[in-house]
Partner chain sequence: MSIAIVGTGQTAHARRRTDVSQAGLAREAVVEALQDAGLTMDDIDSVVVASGPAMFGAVNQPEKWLVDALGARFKPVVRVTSGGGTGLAGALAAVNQIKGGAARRVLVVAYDKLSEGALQASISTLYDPFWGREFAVGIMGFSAAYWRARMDRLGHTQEAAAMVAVKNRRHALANPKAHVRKEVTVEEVLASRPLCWPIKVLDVPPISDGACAVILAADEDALAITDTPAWINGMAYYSEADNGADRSMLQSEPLQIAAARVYRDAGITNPFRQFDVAELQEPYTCFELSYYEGLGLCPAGGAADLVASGETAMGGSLPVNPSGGCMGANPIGATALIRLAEAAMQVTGKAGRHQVPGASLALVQAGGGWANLRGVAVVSSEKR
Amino acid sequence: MTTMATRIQMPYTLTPGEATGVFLAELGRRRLIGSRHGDRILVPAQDFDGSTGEPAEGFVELAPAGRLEAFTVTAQGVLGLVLVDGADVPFLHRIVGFAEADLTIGARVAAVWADEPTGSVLDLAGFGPAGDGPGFKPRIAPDGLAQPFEQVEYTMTLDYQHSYGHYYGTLFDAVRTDRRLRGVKCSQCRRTLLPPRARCDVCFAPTAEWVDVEAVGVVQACSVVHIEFIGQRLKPPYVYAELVLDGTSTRLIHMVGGIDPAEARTAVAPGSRVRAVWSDRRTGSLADIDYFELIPGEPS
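Take the sequence just shown and give its structure alone, in the form predicted alone.
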């Protein structure tokens, strides 16, 4: 294996601040609200000008139209910098309704509103080709602006290809195809390293010889995890452990399972003997081991 499709996903609560909170709330009313900072107008509205540090002096309403300053075409659509009429800083947003061949710098664009507001920046679905309707210069925002959104629920998702390289690729190939763990021996001190790597982390000599490692070993250190967090494969409580497999000189991080959670604190301790429990998955990663189980009758 050379790469693995990987996703980092992190849900969190965004606190937009008063000015941007008003901007987001007013999108549901199909209005673009900016902020005035001296002689500069920013869209979306900001509490402070990021260039000058000037605080907002008040809100202004801008015509929902502008000029396309730059754009990039991605697999998920077109993103562009739109300089809204009367604003001094371009606004990054989706560009919709254009054939790729018709995208040009300087094209006039206008707001395309979502059919139903959802309370996010996508209440402004994007900017599309502008019609011939009249616009207006920035004007003082009307009375009765919407209350600012104080919090916005958000999920950041990053999809990428993780490159294993030669050593981890060889290990994970063996895990997926043969249910084997493979380590490497140091050419000088002869320690067996798992996970494998190009150089020994003690004497720094290059590694030289591949060896099979039995998926049996001893707990060196452990902790009972009670807190839930993103990315867990087991529901807490469970035992998170540093393991030294027989014949190796390095630690492997994994979980100890198959025990009553109520007994976890006393059932597992440094010195406990464990062995791998393989899953039915064949992902080519250490997640193909569900967990390590205690070996009955073996002394701790």
The other form holds:
Amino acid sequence: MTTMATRIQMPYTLTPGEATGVFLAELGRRRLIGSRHGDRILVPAQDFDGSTGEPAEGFVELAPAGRLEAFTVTAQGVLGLVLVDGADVPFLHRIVGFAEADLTIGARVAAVWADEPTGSVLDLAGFGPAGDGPGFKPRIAPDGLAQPFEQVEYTMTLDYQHSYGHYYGTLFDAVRTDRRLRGVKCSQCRRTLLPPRARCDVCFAPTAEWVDVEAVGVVQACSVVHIEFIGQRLKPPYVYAELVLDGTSTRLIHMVGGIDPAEARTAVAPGSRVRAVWSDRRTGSLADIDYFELIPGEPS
Amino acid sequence: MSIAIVGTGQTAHARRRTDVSQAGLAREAVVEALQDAGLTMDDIDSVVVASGPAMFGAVNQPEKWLVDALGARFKPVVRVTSGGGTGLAGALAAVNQIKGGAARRVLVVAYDKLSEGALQASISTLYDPFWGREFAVGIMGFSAAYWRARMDRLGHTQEAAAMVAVKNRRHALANPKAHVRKEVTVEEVLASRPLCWPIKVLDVPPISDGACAVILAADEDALAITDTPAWINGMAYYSEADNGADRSMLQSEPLQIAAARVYRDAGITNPFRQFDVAELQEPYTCFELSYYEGLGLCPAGGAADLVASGETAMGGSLPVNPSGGCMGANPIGATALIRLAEAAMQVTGKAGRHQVPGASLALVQAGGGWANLRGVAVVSSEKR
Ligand SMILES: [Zn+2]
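With the form predicted alone in hand, show me what the form predicted in complex with its partner chain looks like.
First the chain shown before, then all remaining chains and molecules of the complex.
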């Protein structure tokens, strides 16, 4: 095994602030709202002028049309910088509906609105080809402004391929194929370190010698997990444990299972003896151990 | 060279600030700090942004976003992040910029907007993906585990930790910036819902949106700005790996190293007697007990007796967390800088209703992880 695939997926409720909140809300009404900063107008509307840090003096509606200032063609479509008529700073967005031959710097563009607003920036689907049709100068929005969106739902999904490297690779190959834990011994102080590593972090001498570590040890510290959270592997309550396997000088984070949840607070304590319960899974990770269990007849 | 805090500002902290973006939140604290110092952004040479993991708010390099909202475009800016003690690590970076001659007046702004993301899941990504992450419960699982170990070895009972909750929540009543202002009793804390037992709901601070800003300057620069600088007589921040060998985790070695260094620099030989007030960052109640020992306010195993004595409550000989500490508000990236700002307010007589009368020497502690990231500072009305 060379790499381990992991995915981090996180839900968010982002707060856009007043100006961006108004801008997003007004897209659903097919209006383009900018912010006024002295004689400059920024669109999308901004709470603060980036060149001074001063708050916006108010909001204006801009005609949903402008001029293409720059663009790039990607596999997912065209992205462009559009200088909306009356605005002072270009707006990065999707460019849609152009034949590639017609894409030119300086082309006139107009807003293309989504059929059904969903409350995102894509309620403005993009900017498409347009003529010189009559627009209007930035103006106070008729009929007032929509209430700003206060929160925007967002999910971030990040996929990683973590390299095992020599030490983790050797350990987790042995975990997956032989159900063996392999540590290293320091050449100087003779401590056994798990996970294995190139150098001892106590005396900084190289670690050269591989040793097998039995999946049996002692609870150094433990707590009873009751809260539920994203990515949790066991249904609470269960015991979170920091273990020291026999002969090692390092800690292993895992769970103690196979106990009556009602007795979790007293059944497991610092000093309890435990052993691994191997899973049917063979993933090459610590999840190949389902949990640790108390050893009958030994201190608990 | 002696460096002082010449201005502080904090937002109104809240569980969820839907009226501002992350940048708007940070700006609010900066505006207040500049007003407090009587300065404008033109007077600031350099900006340090301190915030928690990017995963908290889904914005990577938020400092780029913040500088425009702060009016700090084209000024030197760096972001500092170092676990729960991030705010103090940011202040230390500012101190070093001034000491090194790179800047004379430095703004530190620290924030987190924790309402936006999944807190414990985000914190779990701090762990090694091969070793521990999949079983981590943020920092709560192992914090609870080592508290449980300290019960056996050091007598840090659930009752003693509950007294910390009672004390700090009572203190927060007098702090206008705190957003949790509700008294509790020891019995209520003990009976509250377990999250990671022995940690229970009332052992845990709120999850907050908030920001803090501090302006630093040295010697004559400080005296030109204010008649009442809060002098930093010592500041240090130490860390070690999560998975070091041979760690009982009963005491934090980085905390002991930081305290020894800072006490030496500040001339502290008897911390319990010398300090008038302390602001200690307690992400859970059990942490405050361990800090009493790590900071030498009492011997190892003495923390439960110390909190029970009432000496660390307002009116006692060393009030700890007159602001309410994290129990009043806990915007993690800002929390450590809030401790420093509160200490500065105390020694300059600006702490209002939660002022410790006559305080002139304050102890600050900050940190992250259960034991592996720890900072200490000493703040005084007197230049050393
Ligand atoms: Zn060694």
